[in-house]
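One chain follows as C-alpha cells, the form predicted on its own.
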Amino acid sequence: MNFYAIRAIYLFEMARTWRTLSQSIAAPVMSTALYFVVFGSAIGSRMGDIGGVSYGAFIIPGLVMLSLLSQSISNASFGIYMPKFSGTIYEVLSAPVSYLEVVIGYVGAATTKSLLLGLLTLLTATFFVDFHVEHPVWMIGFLLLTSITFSLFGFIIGIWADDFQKLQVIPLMVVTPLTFLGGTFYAIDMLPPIWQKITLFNPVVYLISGFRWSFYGVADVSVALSLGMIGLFLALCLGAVWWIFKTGYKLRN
C-alpha cells in the first residue's frame, strides 16, 4: 500500500476545502441552521411530540442526514471530476498508484469533510433545540458509514459526469427529494397506510430511521434493516467503482 500517494491525494483535497471554507463548510451549516430556526424553534414549539420526542428535536437527525448526503456526494464528485476536466487525471492514472489508493485518497477526503460538516451541524443545533443522544457510538457509526457510502456514490457520479450540470442532476433531482420524502420532517406512521408501504421503497428512509434511533431510541424500521440497507448500498458502490477501474469507463478515453 502506497501511503505516501494516499496522503498526497488526501491532503490535496483537504487543502481545497480550507481554501473554500465559506463554500464548503460555512454555507451548508448556515443553510441547515435556517431549518433549525424555522422548523425547530418557530414551528416546532407549536407542534406536539412525535414518539415522545419534541418536534424540534425529532427533525434534527433528518436535517443532519440531508446535509450529509448532499455534501458527501458533492465533495467526492467534484473532487474526481476536476482532474478529469483539467486532464490531470491521466497523471494520476499513469503514476505508480493503484486504483484502490486513488479511491481511498479521494473518498477518504470527502468522508472527512462530510463527517466534519455533520458534527458542526449537530453543534449548531444545540443553539436552537434541546436534544440528547442515547447511543453516541452508534450515532458516530451511522455518520461514518453513510459518509463513506455516499462519498463512493459521489465518486461514481464524478466519473460518470461529462459536464458541471451532470454533477448536480442526481443530488438535486434524486437524492434531495428522496431525503425530504424519507422521514426528515415526519414519522412514517403519520402517513396513510398505502403511502407507508410506498415509502418503504425509498432507501433514504432506512438511513434516517437508523440515525434517529441512535438519538432517541425510536425508529420507523428496525435498526438491523437500516444497517443492512446501508451495507447493501455500500457493496453496490464498491462493485461499481471496481467495474469502472476494471473497464476504464470514462477514464481511459
The other form holds:
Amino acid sequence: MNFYAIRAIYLFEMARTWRTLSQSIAAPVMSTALYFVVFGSAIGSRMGDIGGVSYGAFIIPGLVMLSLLSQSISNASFGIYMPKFSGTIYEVLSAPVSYLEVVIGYVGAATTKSLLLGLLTLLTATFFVDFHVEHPVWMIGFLLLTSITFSLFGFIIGIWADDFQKLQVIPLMVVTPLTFLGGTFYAIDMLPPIWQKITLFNPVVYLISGFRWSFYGVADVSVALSLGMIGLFLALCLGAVWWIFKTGYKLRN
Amino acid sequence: MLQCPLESNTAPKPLNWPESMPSNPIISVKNLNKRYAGGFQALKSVDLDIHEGEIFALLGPNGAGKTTLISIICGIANPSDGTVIADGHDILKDYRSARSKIGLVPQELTTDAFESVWATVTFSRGLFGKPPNPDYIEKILKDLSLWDKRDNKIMSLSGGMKRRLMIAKALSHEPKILFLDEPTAGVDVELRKDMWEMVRGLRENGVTIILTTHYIEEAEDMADRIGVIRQGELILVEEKNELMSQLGQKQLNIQLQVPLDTLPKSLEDESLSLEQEGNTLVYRYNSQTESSGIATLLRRLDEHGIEFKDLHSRESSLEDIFIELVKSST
Ligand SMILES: Nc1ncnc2c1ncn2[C@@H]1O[C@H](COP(=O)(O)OP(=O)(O)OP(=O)(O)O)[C@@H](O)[C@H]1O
Ligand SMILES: [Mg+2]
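Can I get the form predicted together with the partner chain as well, since the one above is the form predicted on its own?
Entire complex below, previous chain first.
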C-alpha cells in the first residue's frame, strides 16, 4: 500500500474543502435549514403526527439524506472530474499508485466531507425542531454507509462525464427526483396502494426508511432490507469502479 | 547556427561517462505500437534503449509521436502492443516499481490553480510514495528559483514559472529517470540556460534524462544521443557526435577581394562554388576525411592571383542535419 499517496490525495481533497468552505459546507447546511423552517416549523405545526412522530421531526432524517446524497455525489464527481478536465490527472496516472489507493483517497475525502455535512445539518436542525435519536450508533452507521456509497457513485459519474453537463445530469435528473419521491416528506403507507408498490423500486426509499428508523424506531420497510439495499448498491458501485480501473475507461487512452 | 573558426566543436564528455556503454539499458522499449481509439497508429514498432546516465534527445516534427511514446513509458497511455522495461521493471506488470523511478514534465502546462507552490510539490512527493522531506523540497524550489513564490497560489505564476513548477513536481520524488517533454517552451533565455545547467547537474548525479525539444540547438548542446522520430517511426538513433560528423558537412567561406564572374577553368570542381554575386567562394568538404584540402586550395588560389580578405569555416548544425533527415525519409 502506498499510504503516502493515499494521504496526499486525501489531504489535497480536504484542502479543497476548506478552501471552498462556504460553498461546500455552509451552503448545503443553509438550504437544508430553510427546509426545516418552512416544512418543520411553519407548515409542520399544522400537520398531524406520522407514526407518533411530529411532522417536523419526521422529515429530518429524509432531509439529511437528501443533502447527503446530492453532496456526496457532487463532491466526489467534481473531485475526479476537475483533474481530468484540467489535465492534472496525468500526475495520478503516472504515479506508483493502485486503483484502490486512488479510490480510497478521493472517495475517503468526499465521504469525510459528507459526514461532516450530515452532522452539521443535524446540529442545525436542533435549533428549529425537537427530535431525538434512538439508535445513535446505527444513525452514524447509516450516515457513513450512505456517504461512502454515494461518494463512490459520484466518483463513477465524475469519470464517466466528459463535459460539465454530463456531470450535472444524473444528480439533477435521476437522484433529485428519487430522493424527493423517496419518502422524505411522507410515510409510504400514505400513498395510494399502487404507488406503494411502485415506490419500492426506488432505492432511496430504503435509505431514508432505515435512517429514520435509527432516529425514531419506526420504518417503512424492515431495517435489514434497508441495509441489504445499501450494501447491494455499494457492491454495484465497487464493481463499476473496479471495472473502470481495470479497463482504463475514460482515463488512459 | 554555429560559427567557429576552423575548428570542430566536439563537446567534452562528462567525467563519469563510461567509454563503453553499459549493456543493461535503463529503459528498454521493444516493438512498441500505439493505435489510438480512432484507429490512428501513432507509434509503429518502436525499439529503443536508453542508457543509464545519458541525456537522450528525442526529436521529430509536430505529431511525430514523441509525446505518445513518453506517455506510454510513464503510464499515462496504454500501449497497444510491445513491452517497456524501466530500471528492470515491466511498466505494466510491475508498474509500482517502474513508475516510482520516473519523473515526468509533460508538454502541456497543466497545474492546479488554487493550491500553493509548496503544497503542490509536497503533494507530488507524497503521491509517488515518498515520506515528507521539507529540506529537499526547499532545495528544488531554490534550484528552480521558485523559493520566493512558495506560498503563492499557482494561478498567480507566469507561464515560465509554471513550467519550472512542473519540473519541481517531477523532481519531488527524486526520480532516477526524468522525462522532459519540451521543457523550455515559453521559458526566457536566461532561465533556459539555468534550466539546462540544472539538467546537467542532475545528470552528474546519475539521473538519466530523456527530453524533446523543437529548439534543435538545445539538443545539440545538451544531448549525448539523438533519436529522430517521424510519423510514428524511429528513423534514427545515434550518438550526437557521430551523427554530426557522419552526416554533417563543413564549408569554408572565402571572402574575395575582387568579385569573380566565373571560376578559372583549372579550379572548377563540384566542391567549389561562387556565391553572393561572386563575392564569396564556398568550399564544401567532408569533416571526416583526414586532410581537408584547405591548404592546397589556398595555395592554388594564390597561384591564380585570387586574393581574399577573410575566411571562416562553418559546420552544419544539428538543425541542418535534422531537417535533411526528416525531409529525405518522406
Ligand atoms: N488522444 C489521442 N487520440 C487520437 N490521436 C492522438 C491522441 N493523442 C495524439 N494523437 C495523435 O498521435 C500523433 C502523435 O501525437 P504526439 O502528441 O505524440 O506528437 P508529438 O511528436 O508529441 O508532437 P508535438 O511536437 O506537436 O508535441 C498525432 O498525429 C496526434 O494527432
Ligand atoms: Mg508532444
